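Only one chain is given next, in C-alpha cells, and it is the form predicted on its own.
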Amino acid sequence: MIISRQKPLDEIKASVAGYHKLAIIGCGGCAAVCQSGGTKQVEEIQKTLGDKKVVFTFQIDEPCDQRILARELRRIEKRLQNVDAVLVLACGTGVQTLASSIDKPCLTGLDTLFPGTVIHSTSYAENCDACGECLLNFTAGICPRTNCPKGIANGPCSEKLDEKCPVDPESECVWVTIDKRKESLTLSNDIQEFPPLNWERRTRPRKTEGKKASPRE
C-alpha cells in the first residue's frame, strides 16, 4: 500500500492559485485509506477552497491503474472541458497517470510517503523499499535493508548496543529481531551473506514488460 499525507492547506492554495475553474479528483484505493484523499478528504478541500469554483468533484478506485481510469475519464470528460485545472488527492502515481491521459494541469494535494503497513487509522510502517532484490526469503520474512536505519544487509553493525539500534536505540536491531524470530519458527540460521544490490536494476524510472494478452478469435 502507498502512504501519503495531505499538503499543508497553504501550500495547496498557493498551487491552484492561478485557476478560477477547478475539478477535485481522489483516490478510492490507498489514499482513501489513508485518509488523505478519500471522498471525505475531497469534500473537505472543496469547502475550504472557497474563492474557487469547483466545477465537480470526483471519485477513482484506482487512478494509478490505466485501464480503471480510461474507464473513469469516459464519464467525466466532458465536465473535464470546463474546468482550468484538476486537483487530484492521490500518490504521486497516481497524480502522473492522471496527468498524461487528460489535457489539463494536473496538481497534487498529497506528498506521497512510503509503501507500507497500515497498523491502524492514521498509524503506518515502512516494511519495503522496492529494491528489486527481495531477500526475505533468508531473513525470516522482516526486510533488513528497510528496517535498519543504516540499510545493512549483511549482519548488525559493529555499533550495535547490546539488542538495541545505534541509531534508534529505543528500537531493537532488526538483526536480533530476524535472529529471534528464525529461532521461534525454527528456520536455519546460517549465517548468509549477500552481494551488494546491483543498481542497475533500480536505474528510474523502473518498468516491467507483461505479456500482451491474445487477440480474441
Given for the second form:
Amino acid sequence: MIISRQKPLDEIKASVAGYHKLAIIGCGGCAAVCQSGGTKQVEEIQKTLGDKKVVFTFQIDEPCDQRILARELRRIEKRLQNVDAVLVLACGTGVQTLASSIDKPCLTGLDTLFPGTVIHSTSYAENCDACGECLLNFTAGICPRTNCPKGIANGPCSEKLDEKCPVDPESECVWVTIDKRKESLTLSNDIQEFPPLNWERRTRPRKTEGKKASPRE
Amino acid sequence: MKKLIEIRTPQLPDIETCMTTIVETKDFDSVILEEAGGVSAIEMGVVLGQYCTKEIFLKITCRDRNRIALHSEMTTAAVAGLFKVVIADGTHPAHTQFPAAKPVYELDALNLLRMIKSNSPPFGVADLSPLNSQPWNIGVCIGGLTHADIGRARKFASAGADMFFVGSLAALTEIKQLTDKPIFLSVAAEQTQDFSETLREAEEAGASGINLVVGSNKLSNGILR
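Could you give the coordinates for the form predicted in complex with the partner chain, as opposed to the form predicted on its own above?
Shown next: the complete complex, the earlier chain at its head.
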C-alpha cells in the first residue's frame, strides 16, 4: 500500500490558482484506503474550491496501472477537453502516470509518504524501502534498513546504550526486536553480515523490463 | 591508564577557547576530534599537533558521508599523519543542530572497518607508503550490552578492530572476553559526577583507558573541572 496524505488546503488552492475549469480525479486504490483520495475526499475538495468550476469528478481504481488508466480515460476523454487542468488525488506514481497520458496540466492534491502497512484507519507504518536487496530471510522477517532510523544493516548502531533506539527512545531497537523474534521462533541467531547496498543497481529511475522482473545478479 | 577526551570540533567563534583548553589541560593524554557541523577535524588535528604532544584521534562517522566522501576523508587523514581513527555510525541528524539534514549512513561502521582493513577501495595506506604513513589504528564503538551488541562487537573483532570504546562497565567486561585489544570506557561528561571515581572503577574493570565525551561543540575549562 502506498500511503499518502492530503496537502494543506492553501497549497492545493495555490496550485490550481491559475486555472478556472477543473476536473478532480481520485484514486480508488491506496489513496481511497488512506482516506486521502477516495470519493469522499474528492467531494470535500470540490466543495472547498468554490470559486472554481469543477467540470466533473471521477474515480479511477488504480491510476498507477497504465492498462486500467487507458481504459478509464476513454470514458472521460470528451469531458477532459473542457477542463483547464486536472487535480489528482493519488500518490506520486498515480499522478505521473495520469499526467503522461493526457495533454492537460495535472496537479497533485496529495503528498506521498511511503509504502507501508495499514494498521487501522488513518494509522500506517513504513516497513519497506524497496531497496532491491531484501534481507528479510535473514532478519526474522523484519527489515532493519527501514525500521532502523539509520538504516543500519549490521547490528545495533554505535550510539545505542540499552534496548531502546537512541533516535526514538520510545521504541525498541529493531535489532533487539529481530533478536527476540529469532529466539521466539527458534531461528538461528547467528548474526549475519551484510555488504552495503549497491547503489549502482538503484540508479534512478528504476524500472524492470521484459516478461517479469529478472532476478538480481 | 590512558585518559582521553572526546570533543566535537567547535564553531568558528569558539576555536581559540577550545584549542587553548586542549593544549593547556594536563588531565588528558589524548583527544578525539569529531566533526558535527564545526570546523574540519583533520585541520584541527593538524594544528593541535603543532602545539601539543597529545595523541590525536579522529572520530569519523557514517552519518553524513557516503563512501566517496569517507574515502577522501581517510586518505586526507593519512596524508596529514592522523592514522588513529575511531569509527562510529554517528548521532542521527535529528539529534544535532541540523535536524532537517539527510541522514546518509550509506556504510555502517562495520562496512567501513571492513573496507579500511581490506584496503578496498585503497584507503590511503598503500598509496602513501612513500610518505611513511603508518598503518591505520582503528577503534570502534559498542554502545549496549544486548546479544545484538555483542554480536556486532564479535564482527568488529573479526574485521580487525584495533581498539574498542564501550559505554558501560558491564559491556567492558563482556567485550574483554572477545578480544585482547585495548578497551576504553566512554563516559558522558554531563553525566559524570566524580571523574576520579569513574576512573578508578574503569581501572578496576580492566579498561585500557577512559574517554570523557563532551557532547557539545563548546569546550572550556569549566567542563574539564
